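Below, in structure tokens: the form predicted alone, a single chain.
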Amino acid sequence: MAKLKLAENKIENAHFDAKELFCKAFGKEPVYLDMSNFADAEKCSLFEQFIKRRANGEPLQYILGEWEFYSLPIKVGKGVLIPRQDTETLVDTAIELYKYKKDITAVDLCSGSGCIGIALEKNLDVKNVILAEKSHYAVKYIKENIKINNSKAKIEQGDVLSDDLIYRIPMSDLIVSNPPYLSSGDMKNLQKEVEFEPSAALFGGDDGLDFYRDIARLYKAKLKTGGHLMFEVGINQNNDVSNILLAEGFKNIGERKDLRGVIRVVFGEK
């Protein structure tokens, strides 16, 4: 059975993954994960290909081609970071701070699939949303996600640390980012599935903090007084990122935990 093949290859949640891949291949829920019950050879072959890819470690989200983030459908695939539930904490925090604000200009740096910025647009009174991303692979998915979610977000393609892109970013009420934050040590110990994701979206320098330092330094000038710079952070990075924000003159530094109790968001006010 498909579930057994995945389990033998040390795939966590083998039953869930097999069921999702079955639905993708056959377009319906399985009664039993047993291909002998289905006569469509083409769909059976497709299901077998999906199971083989997953058994080899390819992320389920890439095989499905779509994943839910903040109740929104988000297209994903090779070359773009997979949306994760932990990152929803960033959206939760932004909503908490800005739910009574009107006509917000929000910027999502290192936007990836665009999931964060689009979720902000759907849950806040947003006048402008800018999705800044360098990778042309990721921008392809941003365009798809803007379309399927009827978003009016604007894409700014380029290196978020370049003068050219910074110049194109308007004065903003809120700047959020889930930047690359894995250290050199982290990159040597990636889970098999994570190795499929783009290293440029993962590696944040020797200590994992390069993007936090540069974004805090470069984008403070793009925030309105009283505006917030808000980051997703890796495990145990919260103190370092808080200190970076303090060193750049931000005030009212705050933190928020994800559903596992890990401090996942750090933010500061200009």
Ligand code: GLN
Second form
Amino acid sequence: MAKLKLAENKIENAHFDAKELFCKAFGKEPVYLDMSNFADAEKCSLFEQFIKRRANGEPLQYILGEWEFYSLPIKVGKGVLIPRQDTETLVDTAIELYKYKKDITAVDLCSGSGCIGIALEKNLDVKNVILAEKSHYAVKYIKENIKINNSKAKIEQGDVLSDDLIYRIPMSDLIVSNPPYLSSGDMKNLQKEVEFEPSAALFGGDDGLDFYRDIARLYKAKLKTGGHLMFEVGINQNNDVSNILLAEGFKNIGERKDLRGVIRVVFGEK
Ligand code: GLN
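For comparison with the form predicted alone, provide the form predicted in complex with glutamine.
Once more the chain from above appears, this time first in line as the rest of the complex follows.
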């Protein structure tokens, strides 16, 4: 019935979502249920509420309160961008370039839930990881994610484009960012689920490229020579972002594709 309600409301993975929400409400998989569970009115009503929220388009991840990124548990909820599988390409690329380096200082700008920076810390030989984020809603989740992942990452709260925040960022080997990159046009055609996510984490100015321009201009001075600035980019933004990096004097520009074959990462070396 729950699955039907989701399907009726055009939820794509109705079966998977209904099962996940069931497990969240009842604390076990449907196959392990016996009738006594259905007598638990509280759990039944919880499940009903979950299904109602999902049928209304709220992302599954917000209702579950946690999602996996790079095999790490990441707490999410209203006010923070949900980690995407596409973004694992950014972590893959950073690992590819830095796996033999020791004691690196890495910075994750516009870090949202903190998922990228924490994944770097867990997979590289890192001395410092700094997670820079403006939204206090997101910072609340970063704190939880640091805790549940036993992370030593440091939070710098503030606008990544402000002098005050830039001043607090040390000289780094690697600066990564999945900034807001949707254009005005994209914002008008959001998937229903994405509308629940904070627009500040999505909207990158008229052409979607504002953060790339500003971050490339402002943060080159924070990279050691030979260090990299590495971005996630939206579909078809790779040429524009490469040109922004070249115009700021970065060299050895590189690109990487995500699992769907979309160029998802653009980086340059100082
Ligand atoms: N990848 C996000 C989306 O699917 C956009 C996130 C961003 O702007 N960085 O819409």
